[in-house]
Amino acid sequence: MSRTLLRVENLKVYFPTRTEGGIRRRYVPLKAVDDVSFTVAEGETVGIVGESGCGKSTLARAILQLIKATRGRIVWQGEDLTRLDRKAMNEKRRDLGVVFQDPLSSLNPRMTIGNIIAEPLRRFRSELSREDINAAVLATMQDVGLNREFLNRYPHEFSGGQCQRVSIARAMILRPKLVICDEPVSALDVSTRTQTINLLKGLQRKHGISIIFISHDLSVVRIVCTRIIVMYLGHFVEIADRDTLFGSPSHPYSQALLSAIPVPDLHSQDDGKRVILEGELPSPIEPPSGCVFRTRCPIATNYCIKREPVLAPRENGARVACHHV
């Protein structure tokens, strides 16, 4: 059995927002990760999926500790990261990777391809030499599929897959333990998102990393993942590994995304079949009581407004978070 790398318990990350009104301007909090927990082993692919707006993104910068998280622990192989200082943390950093969303403004457009590898490598391997550095980032320039030739060009001068490359070897340099995607693909065309999505697969055979893959497109999703986190307005409502959650999905909010996937042919397509939700997504200010999906759940009743449903297991494995499934 893997052992467990990442272990999330409680996890908040509460935003302080300032309302006009009456006399005094009041303080609430917008709720964007709230009271969430999850584990990464060795090795695995945990998908992170839901809306906008949802909280995929804070939970993953509060993870690498690029924002503080209001409560809760994150468990980096036994250590508490959240109870770690400046210099401490940036020893954590080697062992952990992140890949961004938009490749171009993610690079440095003054530094040429070699230097943005590089820079991990100077940063937290000052020991190494200018040779032993130039060596490493040109094998793992090979590893992601980018010409030695390209070593002295400037992002601008590159497409945006090719930039997404870059920013594939600058995450991995350090070979870290985990590496961290968010919506890595959504900006590039189909033909582009295949060939990143193997490279990331080919990287993880070959380095044994874990990976965080967070994303709005479940179909990309289904063919890198092996369990996912369903997320909404801060919450997770179901976690199940990847053949459960496509094959019967459990909770109301899962079987709308699922259902939102687009298919080839349109005629196959059962409009009775597809779930479609009604009404906006709620402010995280000012959270519905209860469920938090209870203003758009199809099967929500009087009973969701009164009490927040837990993460349950289930038969088939997931665990589910509501009070009618």
Second form
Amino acid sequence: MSRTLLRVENLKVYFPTRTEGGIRRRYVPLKAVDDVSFTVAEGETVGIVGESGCGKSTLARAILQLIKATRGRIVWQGEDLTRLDRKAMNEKRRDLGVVFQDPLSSLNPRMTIGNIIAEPLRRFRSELSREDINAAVLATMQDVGLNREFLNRYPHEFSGGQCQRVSIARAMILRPKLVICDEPVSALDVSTRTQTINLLKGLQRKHGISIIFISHDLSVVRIVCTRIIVMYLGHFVEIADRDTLFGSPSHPYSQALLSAIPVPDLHSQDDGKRVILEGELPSPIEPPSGCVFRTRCPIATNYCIKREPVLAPRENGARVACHHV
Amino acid sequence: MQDNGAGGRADKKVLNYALRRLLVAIPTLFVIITASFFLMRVAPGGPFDLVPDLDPLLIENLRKAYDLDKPLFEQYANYLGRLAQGDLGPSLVYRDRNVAELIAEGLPVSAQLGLTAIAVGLFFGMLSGIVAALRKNTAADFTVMAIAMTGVAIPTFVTAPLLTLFFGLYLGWLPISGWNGGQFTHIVLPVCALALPSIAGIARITRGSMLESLSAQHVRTARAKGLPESKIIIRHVLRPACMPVVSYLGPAIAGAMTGSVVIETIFGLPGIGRAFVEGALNRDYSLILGIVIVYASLIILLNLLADIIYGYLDPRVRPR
Ligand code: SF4
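Can you switch from the form predicted alone and show the form predicted in complex with its partner chain instead?
Next comes the full complex, and the chain you just saw is listed first.
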């Protein structure tokens, strides 16, 4: 059993919002992330999926301490990140890489590709000489499949896929223990998407890093991740191994998400059991009582309105938050 | 091509770009000169109207002496011909002087005043704009912005007399007028009066662009990478935040160098701004044209300079 790298415990991220209208304005919390717990082991790749607005990006930012957690602990190698001051936290960032969604705007348009990739090195390895930095940058560029002649060029000269490779190189150059990828491929076109995912997967294997891979696209997560968390309205509704989830999804929401994926294989039979989600995502300001999914759940009962289900282990090893499966 | 090749190539490109822009500027200047020349002549009155009881015969002679009796088009051709040799012609009102001398006398005064004011404005404007942006929605921010609003709203012909009254007459610290060879005490008040609106303007521009670049995605990424906030500001925020200031400065410097009529009149300074207005009132055709040419060339040059600096600040707008 490999060691636990990151343990998130009962994390809550609430944003204060003001109610519209009315004589007395009240501040009510927007519960972007509501009481979630999970772990990431060394070398593991965890996927977090859910519709946009389910709180997955907020979760990523909270782990990175870019947003303050309202409650809960984020234990990184035995140390609670939420208690660190800014300086101590900044030191931790050496082992925490990050790749954001938007390829071009995540890069400073005024810095050359070489300088962008070298920046983390200059920050954390100031003892390195110019030549060492240059060599490391070139090696990393080769690692992510960037031509070494791009060194002195600027981000706007490149395509989205290449920019994302630069972002990945920047995240990887310090050989971090964990890289958080927040929708790293959703801005890319389909062919580039596959290349980028394979690149991430290859790097993960080669360097043995852990990855938290956040996406709204199950088919992408399926390629990279060994364990998948399904998130809905700030809650985790199912945590399962990839094969378990894709073989037999338990939670009604997971089933709905899975049936929405187009079947890539002509010979696999689509047995027509499509679960189509009705209605819209409820507001996280006033989430439904009981089970958060009940407004769209095809098998919801009265009991679901009254009681909130908790994540509980099932026979197939998955943990599911539902009263009826 | 390797590392150094790219830098050298870029410099050459910039030089080519500058030369091309200057070539394009020649027809622009030509149009400006032509338009000003004929517009001036359309205006009623003439350079010798303001001298009372001048003998008509004398006026006739004067007109002859300055070629004003010739057909307008011939005069225009003559002017261009002399201009091509660098001669701005004689002043029609200050009859013992030529235009080049008058400009050489007034321009340094105005330029010294204007450049000092811009430098002061740049320093305090950017400083307070940056502070306001970094302390957004705090007392410091509101104070800076309130002062900036006032600074933009109150014209110099109000602030200048107020400054004179307070520091010059009430406190008696500073002389209220005169140039005195550009002595420090003499330029403090006019520089302050001139700098106030540019401090205000630059502070507002800086604050706005700082806030914009602070919210950029790559700044968030830089935070996630663990860069200390001071480094983030210097490396990722300040440079883009400077760009609107640079484009504001181009025309602002040209304007400041060619003098402020109001300030030069209130403080009795021998600058080019006052000469320009007096020239216009007296129909001193050649003096007006001369100053117009200086002003237009300055604008063209400074805008070119601003664009080149722009290219250094942002590779996306670099000339190809
Ligand atoms: S608890 Fe009820 S509403 Fe929620 S998913 Fe299960 S069946 Fe549906």
